[in-house]
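One chain comes next, on its own, written as structure tokens: the form predicted alone.
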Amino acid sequence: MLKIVKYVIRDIIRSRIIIAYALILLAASFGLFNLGGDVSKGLIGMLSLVLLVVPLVCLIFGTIHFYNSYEFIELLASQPLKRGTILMGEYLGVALALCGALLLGAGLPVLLYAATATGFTLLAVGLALTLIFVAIAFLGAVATRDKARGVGMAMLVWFYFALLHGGLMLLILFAFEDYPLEKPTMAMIALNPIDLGRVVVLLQMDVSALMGYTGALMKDLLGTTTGIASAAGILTLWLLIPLALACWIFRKKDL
């Protein structure tokens, strides 16, 4: 598996797309910290950047990479290698390359301007989202052979998690505002890793008012060490379930 991971990382670096991704993140991050004039404003801008850009790049890049590597995957499958090993090697190569780009593009500005618990929490959330959405990208790519359909599915997944889910959640909360909503609100946030990451970072910044309608509720539910640990556990499930499903489908699929 290690040889597959090394080959995938070298192949990704040679394509230079990952380098461009890191440089764009670096330029945007430095710009947010310098233009805002305040570390807190810079972190809020960084949070928006990470929550929107990282999942989109991971979904699109992960999906396209899988389809472009199909011949290489078929070659590996003809060797005495387990299919789970092949898929995990591909996944780790892509995920580690994207995590490295994130650490360079967003980690360096955070270390220079906001080396605090909030800044490191933001980076941890960004890394978690990278791992999660690469896993979701691989699940979608494994499930369908058609490249156009796979990329379209990736775009729809990003649109739902980044934009549509929040609107649906607010609609439900306002429609049932006369009822106790603590547990349903927590369940709805847990169903979206982007929203969950946003809540965790904003609670670290102690600006729960910026979370709007759910701010006061989330401060009680996730503003403690136990709450942060629970959020980490939920994000871990968001990683493991798509990856396990992708491995299961890949083992049974005709290449």
Second form
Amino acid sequence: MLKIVKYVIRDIIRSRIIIAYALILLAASFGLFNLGGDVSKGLIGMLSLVLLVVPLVCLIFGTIHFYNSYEFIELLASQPLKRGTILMGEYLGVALALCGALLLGAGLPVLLYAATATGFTLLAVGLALTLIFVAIAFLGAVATRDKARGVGMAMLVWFYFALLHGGLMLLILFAFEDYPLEKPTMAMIALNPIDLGRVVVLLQMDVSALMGYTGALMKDLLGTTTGIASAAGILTLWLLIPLALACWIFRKKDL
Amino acid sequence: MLVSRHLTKSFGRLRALDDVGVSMERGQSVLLIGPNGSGKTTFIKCVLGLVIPDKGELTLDGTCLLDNPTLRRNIGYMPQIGRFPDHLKVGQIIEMMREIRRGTHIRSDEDLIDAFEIGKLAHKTARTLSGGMRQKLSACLAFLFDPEILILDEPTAGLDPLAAEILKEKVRAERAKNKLILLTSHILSDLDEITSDVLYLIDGRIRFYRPIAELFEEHGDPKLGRVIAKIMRETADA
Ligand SMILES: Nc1ncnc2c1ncn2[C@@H]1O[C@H](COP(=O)(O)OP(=O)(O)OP(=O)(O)O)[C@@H](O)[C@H]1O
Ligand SMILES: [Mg+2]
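Having displayed the form predicted alone, please output the structure of the form predicted in complex with the partner chain.
What follows is the whole complex; the chain from before opens it.
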């Protein structure tokens, strides 16, 4: 498997797209830290950037990479290799390359301007979202034969998690404001890895004013440490379930 | 050595393979022919484990191929369309295949790498290869690990006459080493000289599976293209 990972990463690094991703992140991060003047404002800006851009890039890049590698995956599958090994090799190659780009593009500025617990939590969340959304991208691509449909689906997934889910949650909160909503709200947060990531960073940041309703609620119910730990646990599920599903489908897939 | 029994595969309502049972032995060179969509590629992909059959079994020397991916170390495959990671160099692709197959074979066979002068392409990235160059690279990889079974899907399509001749010569040499060759082609005149048996599929069913010499004798014609055309006309008339 590591052999496949190695060559997938080599291929991706040469493709320049990933370099562009790293450089754009780098430029945006330096901008955010320098414009705000104040480090915590810079971090809030970085948080929005990471939560919006990382899932989008991972979904689109992961999906397109899978479809473009289709014939090559077919060739690998005709070798004495297990299907699971091939899929995991491709997955790790893409995910690690994107993690590397994130570490370069966002990690470097954080190290220079905000080498604090919050800064590193932000990076950890970015890395976790990278792993998760590449896994979701692979699940979509494995399940859908048609490339156009697969890419469209990836964009819809991003649209839902990045934008729609939050709106939907607010709508429900307003509609049922007379009822006790702590548990349903928590459940809804758990159903969105981006929200979970946001909560983790905000809990760590401990700026109640900026935490908003969901963050305050988490903190109230769980306290910082338990809150972060349970969010991390659920994020792990968000990684493992799509990955396991993708492997399961790929094992029986006609190439 | 390679046996299929009751092999059946449907894509939705379409029967791509319908109860295909054949037995192929070392030293045979089987030409798989049939109209477009008759199930040739599907059959090959089943043998390689790329398509999972609904029913039936495939065995290599008595061992089930589907449950044993490691058995594929005995098979070299040249796909109809060879595509490689865009930004890897030809040299890296070959190196990668070697790493993947390390320890699975006794001997490497670089005859084709030399004959096609792949060394000169080693620094080209896969994206910049022409169609024929890709075919050549695919062919090299299929033969590289000296497999007992060679499966070549439209091997000469896209090759220039010289390269096609080199490849055919290689196939002939490998068959002489008592290997099993399984090929498909639409250009029947192209491969009949390296064919020992013809497997004719129509709508996923075996129309016939016979030694080529027998066909020639029966129809009194040493041209496979004409013989097949004649059989197809007879089928249409009947
Ligand atoms: N993955 C798939 N999904 C759906 N249908 C498929 C799939 N693969 C093949 N088919 C269908 O199965 C039938 C057999 O296809 P196959 O590729 O085996 O034909 P073939 O004999 O190789 O044809 P050709 O001479 O055109 O290469 C065709 O009707 C094809 O449309
Ligand atoms: Mg075909």
